[in-house]
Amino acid sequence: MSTDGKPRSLANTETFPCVRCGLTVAAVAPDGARRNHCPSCLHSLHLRDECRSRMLPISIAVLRTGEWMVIHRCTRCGELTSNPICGDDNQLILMRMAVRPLAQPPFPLEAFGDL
């Protein structure tokens, strides 16, 4: 029982250790959504196909609804996955990933000078 007399939900107390930084992460984000990645470093664990390898956050995708997704790549098998961001995710890392394509385009920026 919780301090207010209501039964304690297992989902609200479930945690997992981050595979990169070791932070103890609550499996439920403050907004109530299930989480599968560390809010500090955004790394995750690949649970599909019993791969059990680290998933690196490599990019951001924005859905038509405006929802941001973290794109992860498995360090062992290379599989890509997408997961919704959570409200307490590291905003600096999210912004760095979001602006990386603009900061490092695949062509020389000098080409815009001739337009």
Contents of the next structure:
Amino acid sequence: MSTDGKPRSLANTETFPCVRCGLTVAAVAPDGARRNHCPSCLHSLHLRDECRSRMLPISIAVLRTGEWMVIHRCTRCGELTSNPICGDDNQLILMRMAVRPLAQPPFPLEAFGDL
Amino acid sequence: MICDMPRRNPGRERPQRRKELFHADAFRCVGCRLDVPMLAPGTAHRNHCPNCLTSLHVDHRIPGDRRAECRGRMTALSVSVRGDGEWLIIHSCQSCGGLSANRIAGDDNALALLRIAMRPLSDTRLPVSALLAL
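Could you output the structure for the form predicted together with its partner chain, given that the previous block was the form predicted alone?
Below: every chain and molecule of the assembly, starting with the one above.
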């Protein structure tokens, strides 16, 4: 039995389909945290205010604590949210988002080579 | 005259006049106290300090609407890239936790921008090993 009174096997079998890639995702991550985005494509669903639209991952933020956050933007209402990453999130997509600003710099990066 | 007189409190007979702060041609940064001219190269709305990238939570949804009542300090959290290659700064409000995305201006501090963009990559945690494995 888990702490909320449900049998552990029942509490952990809840799933949701990803709105983008269709992957059936366990609602609870292996580390026990509740998921809010697909671990494969990192897309999310906007649950606030009955919007229920797709949310795109647009950026990676690193908090002072060293924790990584995914910034999502709702495709319908444009609201931004930040959510902590999960241990089994797709590292390739996380890395791609992290290096994207440096791949398209608005100023030449050569000047920073000396620093 | 000024120091001798007790402060008269008229008991709120008349509310203070609302100051037209944002129609001025300059503002003072809440982060580094730099006096920043509103005129910015490459954008019609300057919404953050070009030196330290700090902003103030004044806009609600539309840039320039001034409908947010929070007025907290917003610090630069991360950098995002739009489809056309333009950089956006993600600001997070220190007071209410709200997020907003703002285009960078032509005179923004390149070193400060780059430091934020490098933050995930300079982290010594697990995801960097994924990059090295490519």
